[in-house]
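As structure tokens, one chain now follows by itself in the form predicted on its own.
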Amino acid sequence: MADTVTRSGTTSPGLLASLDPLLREWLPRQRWFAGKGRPVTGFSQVAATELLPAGARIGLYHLLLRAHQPQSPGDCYQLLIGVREALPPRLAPALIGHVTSGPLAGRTVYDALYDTRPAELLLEALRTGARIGALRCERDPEQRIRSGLVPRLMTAEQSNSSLVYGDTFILKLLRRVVPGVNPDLELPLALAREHCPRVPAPTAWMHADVDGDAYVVGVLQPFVQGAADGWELALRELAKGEDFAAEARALGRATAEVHRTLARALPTATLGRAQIQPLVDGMVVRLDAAAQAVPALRPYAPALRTAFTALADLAAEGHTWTAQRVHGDLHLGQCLRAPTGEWSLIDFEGEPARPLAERRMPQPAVRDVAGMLRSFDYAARSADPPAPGWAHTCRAAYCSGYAEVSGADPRTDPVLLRALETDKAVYEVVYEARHRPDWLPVPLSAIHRLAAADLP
């Protein structure tokens, strides 16, 4: 590995005050901003590092800012702010605004991930193990990072941001960050130690150290060349009227391989009545909160609650389950199919809305299965016309493939599967109501089915 590069990365006083009015307008419009529907009332600085001097042709700041909103403790966001005299046309989509006061007065600020030079700097920092201000880069010494790779920003809708370097690496930059061990780095590292081929092994990663806390802010992994996104692949096959059962079965096998490796690499636990009851209580609390937030859900709430109480009743009778580390937010968009036909799983962050400690807790592996079953339903419901039969076939094939590797078909534990799928559908209802109201009928159709079913 190259020698570590260390720089102070100090920032100018008054920087945040000068950016505040621009960020209040820009931040809520971003796809990855979690506080939709509530105004930003101010910011507080968690960390600020100057990566390129603002007085140069291109300046670059790395910021961790807490966005304050009513009824919210304030989420912390990672921003990479570029500074130029004026933006060339190619950077027009990146515009944040024109600064009128403070140390950047008269300059234009923008989302630097759209710009080649800042993107190149990030890769070089990872390649050399740089330490700049609060930022600390580390890497796997067994993997080589070649310099000079051409970067491009992935523009697909994501809850984070990703840069691809020369079709060789992909750098995922986490937008909403929390201190602590992030499963998006922790789990792929654990899988790499076990030589699991289903998950790209992390090549390098970036932390921000603030007052004794470490925030994981970026993870660099090999880019799966020619890979098809599972969601886009499923939609294409649906549009052509093609069967997806073989792919669903293969994806079930891949999921089970990852689960089997995680159970070997990290501690597992047994869930009995004492552990299941808090799990059920959390599901009920989420359901009640969702019903308050989304009126369309209220008529179904009593029937949905029975899915949770049935699980508690089963635990009270002495039934137990094995819990382990899981993906936590598995769906078709988190899966890649290589040109060879092999499936990979990516993005182990879990559901960002859940607290980090909860995302790192051992869970029944069927939770991931429930997420994927919901994803097949999403794909089928987005088709024109909807294709519920397609979803049913994929769900069955996925569970069969999973059983081929794990030895246990998830459908043989229908009470647990229904509870977890119901909990996921409730989460989806709230998400769609807040972010994509036009999609709300998709999870509501599942809510109708789950409320009407004695068992899935």
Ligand SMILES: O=P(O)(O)O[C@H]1O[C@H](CO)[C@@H](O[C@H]2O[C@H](CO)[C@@H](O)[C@H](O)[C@H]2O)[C@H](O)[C@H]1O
The other form holds:
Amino acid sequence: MADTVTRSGTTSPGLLASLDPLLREWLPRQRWFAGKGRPVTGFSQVAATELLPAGARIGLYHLLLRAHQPQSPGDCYQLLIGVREALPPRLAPALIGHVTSGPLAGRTVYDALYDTRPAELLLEALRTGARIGALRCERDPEQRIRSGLVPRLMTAEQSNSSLVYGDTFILKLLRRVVPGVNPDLELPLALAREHCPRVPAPTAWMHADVDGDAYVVGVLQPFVQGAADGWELALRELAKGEDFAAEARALGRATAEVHRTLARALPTATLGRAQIQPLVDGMVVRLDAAAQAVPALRPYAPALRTAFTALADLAAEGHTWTAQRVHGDLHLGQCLRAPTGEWSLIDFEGEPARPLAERRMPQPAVRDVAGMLRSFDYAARSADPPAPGWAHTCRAAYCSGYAEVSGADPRTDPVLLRALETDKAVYEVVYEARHRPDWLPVPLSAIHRLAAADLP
Ligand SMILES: Nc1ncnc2c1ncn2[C@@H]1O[C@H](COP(=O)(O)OP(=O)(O)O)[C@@H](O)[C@H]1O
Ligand SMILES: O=P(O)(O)O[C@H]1O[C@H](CO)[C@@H](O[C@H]2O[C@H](CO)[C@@H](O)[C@H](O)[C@H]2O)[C@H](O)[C@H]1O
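Right, the form predicted on its own is done; let's see the coordinates for the form predicted in complex with the ligand.
First the chain shown before, then all remaining chains and molecules of the complex.
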């Protein structure tokens, strides 16, 4: 397919063809690549913007590329490709490869997020509300962005890539992108409008406009300085043999505050039999697909299915539930505790593998509660020796904290809670099998327990 690089209309045919063999090898090795286990057979260009000319000391392209894979329409990825004669040693981890043909022949291409100049250029574009080629930046006029902040790429395990600027801002660049409203921007903006202090308010954001579709490609937020995430803190307390009840309670309160604000800011719904059945069907479909993909899950599948059908049975008896927008993938790593002791929630993208429309649907708020309860279990199972009693105390404290703010204790609806915990554990089995096979025993141990649990 012909490729076009847009920067005030300039074109550079052949760019993609020359990058193709290098990207086929490099992309599947990236942590954020979602199509693990299947080869990349080629690319098509969704958008390309030249940010710095390839002839300069550092060239820079912003690309949205669809990666073709067998048995899938192919996901679209955001890449920032730097071009240099040679890489200085500090950029060695960023290497993509040496181009042998086409307009960049003889040059070295690399992941430009590791490099200072490209990272500075992104912040400057956000600061000035720039429009460059396909890229369109917007910002909150109330927040000030200083120029000259020094960038560094975060090295944490992530589903996307983040740059921190002078410990003042953090820019998340989404890697797998889809057109449409992205909850990772939508929800923090809605919460900011309601002055919710539990979520850093977006400072600026970047879209790529392609054939009438807008893709959210980056979100800049204030950086919570000196913060520790809930996962680190939980592991630290576990290692010391300390309980985490006070923090779990505070986290329960923070979750309920965010839920209360989301319910005020965005549409809610009532789920009766007609709405619960498709939800349950979705859980069963995901379970079947997971059992197909991960053989270790198969023996548990019939027992796990009863967790879902019990929910459908309750709905058939006339029970209803309230649904609202939720975080969608809440776990300890998504909770940051500032040195003041205040908790913030981050990363409202939802489960990255789910379709966008599904992630944006109102759901029972207990879905997030289930995510956190799973996370306490993860932390307790990672301890040596495992500490199930620790997780149990956290569960109780978190649910109590949640009830203090929301007025509703999630434990009073055990059928819903069990269905959602089971659904999450099934998701985790697939996630770990794909991304971190060594961790697979952690969700599998929960599967074992959930499958054996008596129905209330
Ligand atoms: N506003 C923030 N302040 C400080 N650190 C942050 C902030 N947002 C994210 N982080 C850090 O960046 C990491 C990745 O952010 P996250 O939004 O979870 O990205 P991803 O979707 O790629 O997993 C978090 O685990 C956290 O350590
Ligand atoms: O943070 P992400 O949006 O990238 O979420 C994905 O990765 C998480 C792991 O980094 C994964 O979370 C699972 O492992 C956590 C411990 O590392 C644990 O606290 C969570 O409870 C567990 O689900 C998350 O599921 C995945 O979507």
